[in-house]
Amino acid sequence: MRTAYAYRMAEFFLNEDHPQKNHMYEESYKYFHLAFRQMGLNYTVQEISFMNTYMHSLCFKSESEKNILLICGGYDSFIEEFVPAILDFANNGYTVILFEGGGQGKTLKNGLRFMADWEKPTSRVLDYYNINSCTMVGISWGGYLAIRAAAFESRITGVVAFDVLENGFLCMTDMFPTIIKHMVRYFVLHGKKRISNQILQILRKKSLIADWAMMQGMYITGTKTPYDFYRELLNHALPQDICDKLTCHVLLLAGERDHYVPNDQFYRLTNKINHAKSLTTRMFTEAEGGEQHCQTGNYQLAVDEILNWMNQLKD
């Protein structure tokens, strides 16, 4: 497992052109369902045709199925790396589903981009699984796809965001000082193309957090400029009119020291979500070690918290 989430590591940072970075996710793999299989779960790889390619599963099946649990990842996750956080899912009576979308993982490798309309590949992989029933969860930035798709997917009768997205374009931005994120967001949202790119390329320069995040966003949304990836960030989002499809169970979670997603965007989303059956809310503290994105270094918390709120659920 730890030579597994080693390659997994080299892979993420390096660049798309990188001769090895094929060979670092295929030996990711590899030693993902070596480790998988030295623990012996219990569980099946599906991939799943959708837009002439396909997409990547895995499929957890209980034998006393309470219900069944389909999660997907975020920005550029894959799918193996969310299983030992997931195991205390299938332990306690849930069939657990796992797919990848366009930019995700294997999925990302068979030629799929990153989409903002995830409704179309969250339906295909019910209608796979034959799905009349579930609950979802989307993990990062999954917490607006996985939204998303239950704004738009009747066969959603509980939705999860671990943790809160409500805004991919602002969340992407903010990591700039706040003159030039302000700068960005105004040229980017007005269409200056040129003049965008020429900040967005300074940026690149002076920061390798921001060269990677921009390089990483190309390759992910398949766009050839940072301006162009931007744009396309814009469709990540949740207005108010997508937000009024909400009529299923809805858990949203945030940690109050998100270091990726400014806490406003949990408490906007929470504004927004008024036809909901029910709506839960959470916002981990410090205080109980929860308190970064995912609830990094104690995500024992959010599952726990999914759990609970799972078996209380109503239909």
The other form holds:
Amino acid sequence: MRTAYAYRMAEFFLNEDHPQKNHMYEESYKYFHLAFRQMGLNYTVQEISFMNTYMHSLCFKSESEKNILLICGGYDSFIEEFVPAILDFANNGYTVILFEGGGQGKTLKNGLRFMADWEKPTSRVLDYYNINSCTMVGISWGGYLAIRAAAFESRITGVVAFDVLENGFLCMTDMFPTIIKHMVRYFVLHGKKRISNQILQILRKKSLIADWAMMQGMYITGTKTPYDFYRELLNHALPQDICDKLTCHVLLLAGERDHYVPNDQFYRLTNKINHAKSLTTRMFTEAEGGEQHCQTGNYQLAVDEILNWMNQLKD
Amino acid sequence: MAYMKDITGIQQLDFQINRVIAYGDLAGDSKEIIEKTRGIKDLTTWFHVWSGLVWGIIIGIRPGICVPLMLTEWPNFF
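Alternative state: the form predicted in complex with the partner chain, after the form predicted on its own:
Once more the chain from above appears, this time first in line as the rest of the complex follows.
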């Protein structure tokens, strides 16, 4: 497992065209599955046909299944790396199904790009496993993807944003200095491609992380310029009309010092959800060690919160 | 109490390192990871340090022993 994570981290910031990128991914994948077998984990790997290619999925079937938990990641994740964090769900009577939709892990390697209308891959996964009812957890950017899927897919009876992402465009422009941020937002929103690309190219040269974020974004979305990438992100939003379609149980999680997703997105999304069967919100604090994005440093806090929430749902 | 460790001084890199450390011993020797990653200053050193950790684990090199750059550049060399 240690080798798998080290390969994964080595691969993480590599450019799409780096000669070692695929090798590092494949080694990471191989060592993750070797570790799962050594740990004696009872799971199957499924490749689910979708849009002329395949989505990668892992299924941890519970012997005494009390519910099904569908889990997806986000912007830069592989499902294998989540496995240690989700074992508590499997050990508590939940059949856990992880999947990679477009733009993620092995599914991206299969050629499927990141997509905003996440209900499409999700519905295909539910069909494939013949699921009539489940709870869905979206991790990181998956906090947007899962809420979006739940708004359109009635078989999702409960949804967890772990953590909340209400607007991907605003999130991915928030890393810039204030004046630049507003300029980028204005120019992208008004279709000013040339000036947008000029500013974004300067920002890429000034910041390693901005450079990586845009490079990764263009890679997963299949866009050719930073402007096109940001235009694509405009689709990754939860406007009122989509929130109004949410009628299942909803749990929104956030960390008070999340440096990726601004906290105002948590409050904005909370206020938009009016028709959910139930709405539970939880902002983790620094005092309890859950202040970071996805409660990094203390995943157990969020896992326990989700478990308790699922266990008290009545229908 | 915050569990995030400040290691490189670059927030986003620290976040990724902490993602791994948070999984505990299963995912890595946190002491070794912190010691090695402290020297990361950009994405090139990030790659070399983590590649070095891969080889350290595979061939049993212990903390403090330098992994030749060749090993991190050409993992298929052997």
